[in-house]
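This document opens with one chain alone, in structure tokens, the form predicted on its own.
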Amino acid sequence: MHPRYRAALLAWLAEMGADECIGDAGVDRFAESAVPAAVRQPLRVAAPAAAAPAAAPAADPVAEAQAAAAAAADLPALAAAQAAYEHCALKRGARSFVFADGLAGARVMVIGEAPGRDEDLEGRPFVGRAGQLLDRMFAAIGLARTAAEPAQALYITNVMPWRPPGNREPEAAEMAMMLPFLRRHVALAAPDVVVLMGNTPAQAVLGQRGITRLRGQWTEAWGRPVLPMLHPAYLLRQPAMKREAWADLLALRARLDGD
């Protein structure tokens, strides 16, 4: 082979991406003792695999939710069944597990939003700086969680059980998860009436947001009569707005002494 043909020919495998030699001796690929036995074999085709069996269906979180709650006949059952969830991702961050505080059948039930850091570390709803004003606020009007009597009594809850980190708001998934559990909670408490406490609860309830403009305002839904009031943590932060937060405690007293 002449010498320039050679190296027009190593130009082209270097440009084919050829970059290295495999063997000291050349081969012609071309002849068929260069051809490997088990290469010039019938090419035989294989089968066709059998069809892999259909994946089942994914979970759908919030029907496992809503035959958990139904399930359950009465409120430690409840709780035990929303513990024992385990599609709810702010679970796995959560030190506790926070159902609920006061009398179980009191008159007056109020649903926050979700645990802070005390209330995670506590394992009971408002009991941080929110939940100690929350207390002043309903002892105004002679409320207590820790009455023995349903008229004098509180019976207090969370959208949300497990505190979301960062105290963020819970997402609209997260929240939908537990909507079940909540109606359910609420049936199995069957409080005359339900004291909605800031803008989650709202959401989740009535599906509506806007707490400063739906506060004070009766409405109904689960079958109670509900009351959207301002959250004690936006209390803490804009006390100006305290003189609303009363004006909403007298009306609840007056629809539970006229009921």
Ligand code: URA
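Numbering follows the first chain given and starts at 1. C-alpha atoms forming the largest set that superposes within 1.5 Å between two forms make up the rigid core. Treat the numbers as computed from the prediction; the structure is a model and nothing was measured. What changes on going to the form predicted in complex with the ligand:
Core-superposed comparison between these two forms: the C-alpha position of A8 differs by no less than 2 Å.
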The other form holds:
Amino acid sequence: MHPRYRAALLAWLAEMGADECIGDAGVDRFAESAVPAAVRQPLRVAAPAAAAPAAAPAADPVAEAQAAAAAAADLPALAAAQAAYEHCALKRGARSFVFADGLAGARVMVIGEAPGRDEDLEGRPFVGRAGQLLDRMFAAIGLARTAAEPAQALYITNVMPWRPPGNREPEAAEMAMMLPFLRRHVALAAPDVVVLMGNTPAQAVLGQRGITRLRGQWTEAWGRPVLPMLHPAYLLRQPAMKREAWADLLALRARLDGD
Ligand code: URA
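Now show the form predicted in complex with the ligand, given that the preceding structure was the form predicted on its own.
Whole complex next, starting from this chain.
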């Protein structure tokens, strides 16, 4: 194979989440399946050892996440505990642990889905095209992640701190493991208002999907007012929906102003 194709194939495999090389030689699965059934080696199963030592009880990943999150007294401790959590397989395929950006203590906390390619490279949430749109959207109502004052600032995180391969949606089991960390994250950041960007955070925080129906409807979760909104990546694909996003931003502004 031409070296350029080889490099492209390798890049594609990494993009799809391959994180380990399991042999020096490639395995031709097509050739394998072409072998007639009659000549395939029967599967040999080892006899069980006579007195196998009792296996240690399997760890409960969600219970471990709950304990680790609950033990974190502040945001740096929470970031360290989440970064050290080993049960989420996404960790092994990601370059970066992406915790948060902006001002901890801001009145508004934004929760997105998961890092994409740009966020994985940079180690900060919402820095790619969708993130640039997010910054412009909030700037239009006087909020910025770079602001120093809580009243004008944003604090931004994601449900998942590790990039899912190929930007697929996080799976239910992966989200369940991260939920205790997210809940503690919100409690420690203590925003006045939480904005949920798209279906994944709506599922995580509210247990509901259907963001085009949920968006713009104030609700409450984890003891705080919550506003579901359309994800900026969706708005890039469906620019006609920016009208709805603008209405939601104005509702957020009014809420912050106490109207
Ligand atoms: N989309 C998200 O939901 N989060 C990011 O950090 C980037 C893109």
